[in-house]
Every structure is written in C-alpha cells, then in structure tokens.
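Let's start with one chain on its own, the form predicted alone, as structure tokens.
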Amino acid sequence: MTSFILNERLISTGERPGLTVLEFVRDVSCLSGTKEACREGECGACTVLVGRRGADGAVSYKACASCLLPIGDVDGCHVVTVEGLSGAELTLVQKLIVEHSASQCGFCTPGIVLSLTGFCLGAKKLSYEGAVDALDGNICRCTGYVSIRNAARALCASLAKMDLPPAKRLGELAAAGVVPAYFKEIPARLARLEAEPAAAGGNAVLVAGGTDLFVQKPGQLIDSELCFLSRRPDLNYIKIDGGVLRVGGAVTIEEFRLSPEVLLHFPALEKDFLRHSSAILRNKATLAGNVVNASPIGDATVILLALDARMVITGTGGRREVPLSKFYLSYKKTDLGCSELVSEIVIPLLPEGARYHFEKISNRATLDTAAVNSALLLTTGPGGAITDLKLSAGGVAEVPLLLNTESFKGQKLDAETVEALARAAEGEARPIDDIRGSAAYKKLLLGQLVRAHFASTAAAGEAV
C-alpha cells in the first residue's frame, strides 16, 4: 500500500508502485491540470510538487517531472499539483503570470506555475537568477520567454524582504499568498504518515532517481519489484572527511551541485552540473545513478573520471572500493554484481593550485546530450612543468574514457605541449558514425576541446 497526501486529500492506494504519478493523478485521481506531452522529463508540461519530510520536521519541496516519477517513490510525501494551488484568489505566482502576459495556450503554464512555487518554497537565495535556473526544464512553444522571465524577476522583487531559510519560508509564503493556508498543516499530516522502510528481494529493480529507467522501459517497470533508494537515508549524505569528499548513493544532482561543500571545495560544478539536465529532472537524478546509468557521454561521468573519484559499492557479500576509471567494463558493462549498489562516491579534493575545467559540446547550450564532452584537471609547478594531467572525455568510446596522459608529465606546459595533447587525444579516441555525428567529427572535436581547456584556464588563470 501506497500512502501520501495529493494536494489536501489523504491517498492510500494498491495501484503498482511503478504507476507514474503523472498516470495517477490524470487517470486515476482524473486532475487534468497536469499535462501529458514528452513522457521523458524534457518538456515540464507535467511537473508536480513533491513534499519530503526531513529529520528536523520540516518538509522540504523539490519540482520534479512526473512522467518519470513512479508513485512509489512519493510514499509518505505531499504531492502537489496546480489543482492544490486553487483557491478562491490567483496565488502571487499565478496572478503575475496573468499581470505579465507569460501565458498564451496555457499548456505549460501550469508546469511553470509549479516550478516557480517550487522556486519560492525551497531556493536558498530568492535570486531572479535562481528563478530562471528553476524553469529551464519548462519548455513554451507560443508565448515568449521574455515575458515569462519578466513574470519571475517580478516575483523575486515581490519576496525580496524574505530572508528566512527554506526550512522556516512556509509561513511568510502563505501570508504572501505564493502557496495556500493548507500547507502549514501539512508537515504535522506527514508526521502521522509513514513511509514504507526500503526493502527488496532479489530480485527488485534499484531506483535512485529513475530518471533515465523510467525513460527506457516504463512498462517493463510498471509490473517490477522496485526498491526506492530515496527512502534509505543511511545514504543521503555529503560530508568532507580529511582530504576526501563523500557523497552517499541517493544524493540528487541538484544537492550535490548547490551543497556547501561542492561550492567550497569545487565552486565550478555549480554551473557545470546545470549543462546535465533541468531542475525538473536533477532535483530527482542521483549522482551516483548518472555513473551507474554506464552511458559513455554521461556529463557526470567525465567529469568525476577528471576528479579521480572512487566507487564504493556494497551488496550482501560486503563492501569494496574500485576507482571509476576501471568501474566500466565495455559497453553499458559495469563492475557490479547481482544484488550490488554504490552506496558512496569518494572525490579527493584538489591539491592547491590545481586547475580544473569542463567544456561540452551539444546541439543545444544546455539540457541535451553532449557530441562530445571532456574534464581536465591540472597541476603544474615550479616553472610551469605538469606534474599531474587528467584528462577525460564522452562520446568518443564505448565507454567513458580516461585519456593517457602519463608521457606528458614533467613537460613544461607551453602551446606545443598542448598541440601534442591535443593530437594524443584524437589518436587515442575511438568513436563511431551516430546521429550525434561522424567518427572523424568527433575526433576533431576532442581535439578542440582539450585546446579549450588550456586556453579557458590560462585565460583565467582558474585555480579551483
């Protein structure tokens, strides 16, 4: 049985955990408010709110694409859809969105409605900056996004005086008007409702954010046994411990990328992690699914194989650490065996002076699957010699490809070196013809991207 509250009304259900809450809640629960389109988290038509409640009582709000949301994974949790935000008056997201002409077929609309309550409920920094990172996963085919941003800079203006942290905002946003009077009752309601612990049998299929699963076999996955490994709090955790960084198993791409200690230890993620995906879909995407997902162009992927990350993995017959660079056996081949997870991802964190960078080239700037990428991290010392080098890159072998770059130790750093980097590299890849491009143009891009590197380095002299 599957218990949660969907907007006020209490929700226990035998339907299979593997429903998606967006089958739900428009042929179930017949709420038609949430729209039904790309059925792969690409175009926000269908976002929902999803309500967890945290150890310290509060119930923290995350927009997340319900296409690709199964309705087990929201057990013991506030579903919120643009049914839950009516009431007798707009809400202040609503009533700008009319004020600013930001709606015109009204098919998105309440997928941006949602994504900017979303926005206002759980940002740390009410930045207009921040709100237009919100909404990059709702796509508007006829309205314009000028007026849609000027709805959200119209909104940040309207809560600029509220510097509460999330956690304590709930109540200033009712009085304001942005959610109903209803949501205050709702964390002492979860209180009462308890989730299912996470158990599996043998054979029960392991969902971390289910983002990409969810994509590739949701009818398969309809009559599965899942296990959510969003209910195993034993590995939601970022923590620096001496000179490593952790992260557990079912941290969510957007904690990772927006956590005190990424944006201490390594401030450059927090834009490269917004090149992954939207927030629609990194509030749900773990860290460590993007790794095991085994993709060979997997943004994340290149860019934990430059950071030297470390796999911890776990399963009944214990638990072993094996480096990512040798995690991938061939082609969407992994080193897990049956019944296996990682339950953590070890980053060092960088040595003084070292200089990292990540470039991706893809059809679109942002939310699409690179041609190729790659991630670089640089040591150098006295005299500018290299005295570490690595260097990876994404779309150019069957699997995520950390790059030789041994033979280039100890060279001075200078355009020469970099030339020949750059020519190693194209010699070393093995691309194939794809949709994405031909061999030959990958390879040349490769090359360009390790030029890029250096250049974007040198240029900014970046020490992260």
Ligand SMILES: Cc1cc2nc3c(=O)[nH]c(=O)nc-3n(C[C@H](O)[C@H](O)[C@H](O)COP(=O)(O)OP(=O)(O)OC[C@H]3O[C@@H](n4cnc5c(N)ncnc54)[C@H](O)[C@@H]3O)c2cc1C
Given for the second form:
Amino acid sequence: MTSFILNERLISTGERPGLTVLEFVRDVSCLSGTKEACREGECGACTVLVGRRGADGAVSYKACASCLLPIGDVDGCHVVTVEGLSGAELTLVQKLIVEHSASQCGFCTPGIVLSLTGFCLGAKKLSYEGAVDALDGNICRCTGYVSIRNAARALCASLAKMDLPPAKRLGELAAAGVVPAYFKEIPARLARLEAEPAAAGGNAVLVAGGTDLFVQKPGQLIDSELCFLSRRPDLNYIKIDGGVLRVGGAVTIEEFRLSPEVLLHFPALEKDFLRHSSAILRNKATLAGNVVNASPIGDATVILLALDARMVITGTGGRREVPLSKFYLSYKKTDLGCSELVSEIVIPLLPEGARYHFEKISNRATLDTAAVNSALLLTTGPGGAITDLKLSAGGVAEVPLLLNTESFKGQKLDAETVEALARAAEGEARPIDDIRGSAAYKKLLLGQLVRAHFASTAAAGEAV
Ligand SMILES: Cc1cc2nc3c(=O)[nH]c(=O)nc-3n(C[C@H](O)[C@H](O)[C@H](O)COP(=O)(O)OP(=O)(O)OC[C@H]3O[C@@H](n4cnc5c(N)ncnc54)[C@H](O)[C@@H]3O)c2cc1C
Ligand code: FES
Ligand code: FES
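Would you mind giving the form predicted in complex with the named molecule, to go alongside the form predicted alone above?
Expanding to the full complex; the earlier chain stays at the top.
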C-alpha cells in the first residue's frame, strides 16, 4: 500500500509503486491540471511539488517532473498539483502571472506556477536570479519568457522582506497568499503517515532519482520490484571529514550544488551544476545515479573524475572503495556487483592553490546533454611547473575518460605546453559519429575545451 497526501486528500492506494505520479493524478485521481507532454522530463508541463518531512519535523518542498516520478517514491509525502493551490482566490504566483500576461495558451502555466511556488517554499534566498534558475525546466512555446520573468521579478519584489529560512517560512507564505492555509497542517498530518524505510529483495531495481530509469524503461519498471533510495536517510548526508568531502549515495544534485560544504570548498560547482538538466530534475536526480548510469557524457561524472573522486561500494560482501577512474569497464558497464550499491562518493578537498575548471558544449545552455564536456584540476609549483594535472573528457569514448597526462608533470605551464596538451587530448579521444556530432568534430571540440580551461583560469587572474 502506498500512502501520501495529494493536495488536501489522504490517499492510500494499492496501485503498483512504479506507476508515475503523472499517471496517478490524471488517470486515477482525474486531476487534469497537471499536463502531459514529453513524458521524458524535457518540458516541465507535468511539474508537481513533493513535500517530504525531515528529521526536524519540517516539510521541505521540491518541484519535480511527475512523468519520471513513481508513486512509490512519494510514500509518506505531500504531493501538490495546481488543483491543490486553488482556493476562493488565485495564489500570489497565479495573480502575478495574470497581471504580467505570462500565460497565453496556458499549457505550460500549471508547471510554471508550481515551479515558482516551490521556489518560494524552498529557496534559501528569494532572489530574481534564483527564481529564473527554478524555471529552467519549464518550457513555454507561446507566451515568451520576458513576461514570465517579469512575473518572477514581481514575485521576488513582493516577498523581499521574507528572510526566514525555508523550514520556518510556511506561516508567512500562507499569509502572503503563496500557498493555501491547509499547508500549515501538513507537517502534523505527515508525521502521522511515516513512510516505511526502504526494504527490498535482492532483485529489486534501485531507484535513486529515477530521472534516467523512468526515461529508459518505464514499461518494465511498472511490474518490477523497486527499492527507493529517497527512503534511506542513512545515505542522505554531505560532510567534511579528514580532508575529504563525503557525499551519501542518495544526495540529489541540487542538494549537493547548494550545500554549505560545496559552496565553501568547491564554489565553482554551484554554477557548473546548473548546466546539469533542469531544476525539476536536479531536485530528484542524484550524484550517485549520474555516476552509475555510466553515460559517457555524464556531467557529474566528468567533474568527479577530474576531482579524483572515489566510490564507496557496499554490498553483502562488505565495503570497498574504487577510484572513479577505475569504475567503468566498458560502455555502460561498471565495477558494481549485483548486490552492491554506491553508498558514498568521496571527493578530496582541493589542494592549496589548485585550479579547477569545467566546460560543456551543448545545443542549449540548460536542459541539454553535452556533445563533449571536460573538467580540469591543476596544481603548479614554484616557477610554474605542473605538479599535478587531472583532465577528464566526456563524449569522446565509450566511457567517461580521465586522460593520460603523466608526461606533462614537471613541465613548465606555458602556451606551448597547453597546445601540446590539447593535441594529446585529441589524440587520446575515440569518439563516434552520432546525433550530437561527427567524430572529427568532437575531437576538435575536446582540443578547444582544453585550451578554454587554460584561457579561463588565466582570465581569472591565475597566470598560466
Ligand atoms: C531531460 C533530461 C535531461 C538530462 N540532462 C542531463 C545533463 O544535463 N547532464 C547529465 O549528466 N545527465 C542528464 N540527464 C541524465 C540523468 O538525469 C542523470 O544522469 C541523473 O543524475 C541520474 O540520476 P538518478 O538519481 O535520477 O538515477 P536513476 O534513474 O535513479 O538511476 C540510474 C541508474 O543508476 C542506478 N543507481 C542509482 N543510484 C545508485 C546507487 N547509489 N548505487 C547503485 N546504483 C544506483 C539505478 O539502479 C539505475 O540503474 C538528463 C536526463 C533527462 C531526463
Ligand atoms: S511531461 Fe514533459 S517533463 Fe514531464
Ligand atoms: S502559454 Fe502556451 S506554452 Fe506557455
């Protein structure tokens, strides 16, 4: 049995856990405000809010693509569709959308309303830039983004005085008309509806964010036994410990991107991870899921390779650690055994004076997979000699690559060395022709990305 609160109503359903929330709200609950379009996480028309109760009793809300969200994953949660915002009056977000003419045919509008409402509930700071980032997964094909952004700007201006942290903001948001008053009762109602911890047999499919799985094989998953990592609080942590960052296997990309530890020790990642998918996916997609799905162009994977990350793998046979650079065996094949999971990702803190940089080439700035991506970690010693160099590349081989840079250690970092590195990277690349570009084009791109790494660190005032 799966139990959750859908808007104001308690649901207890025997539907299969792999049924998507989109299918449940539209076909079972007959709530048609949540729209169905791509069913692949690409458009945002199906956005809903998922409120999950934390250890402190507060409920944190995230906007998610309901087409990739199985109902088993919202057991014990509050799911909000646009109907759940309806009251006698429009909400503040809805009023501003009307006032700024930010809706035309209206197909995208429920998703936009939910994404902006989720931003008000969950963002640490209610800034206009943050509101625009929160909308990066909501595509509108007829209004034009200027009026949508104007509504977002007006929303942030209306809430400018709200400085309470998200966990304490619910009362004020209800008073400001952002959410209906019944939201205030939800934490207590969820407390009476605790979800079962994840327990499953050995053949269960591990579902982390589900953003890859539910694109690849939704038909198969509906009849499978599923094990949801979002119900493993023991895998949901980010901490600094003895010179490394430890990230639990259930941490989402958005939690990672905005965590105090990442903002302090890896500040560039806040922007770099904005290039990964979109907010409604990053709110579910996990760092470990990105690594395990073994895409040759996974953005997190390519960044983690350059950062020299290690995977902590746990299974019935115990616990072992594998460098990410040794984790991929061949195309989509990893070192994971069938009873094993990635329980933690270990990232060494940057050495003093190290330079890190990430580049991604894709057709669109956000919500697009890379044609080629690459990350660099560089340390130099006295006189500008290279003391350590990690250079990763995605989209140029059957697995994400950590390039062989051994022979460049000790060399002076100058224009000639950078050029030699770019050519060596092109030489090591073995891309294939596909929809994202020809093999020859991808080789050239990789060379250019290597040059861009160094041009960018030089532009930032760090002479090369
Ligand atoms: C519209 C769209 C845009 C996207 N854009 C990008 C992008 O810009 N960049 C990018 O890199 N990717 C992108 N992706 C791909 C995908 O979202 C990411 O790879 C994501 O990080 C996968 O994580 P997840 O938690 O959703 O994985 P899931 O789908 O839950 O799982 C993926 C696989 O990993 C396994 N798994 C998950 N966690 C663990 C674990 N801890 N231990 C063992 N096995 C595990 C699962 O069983 C499954 O086989 C996009 C996907 C979509 C649909
Ligand atoms: S239907 Fe397009 S993102 Fe879900
Ligand atoms: S209003 Fe028509 S798609 Fe956005």
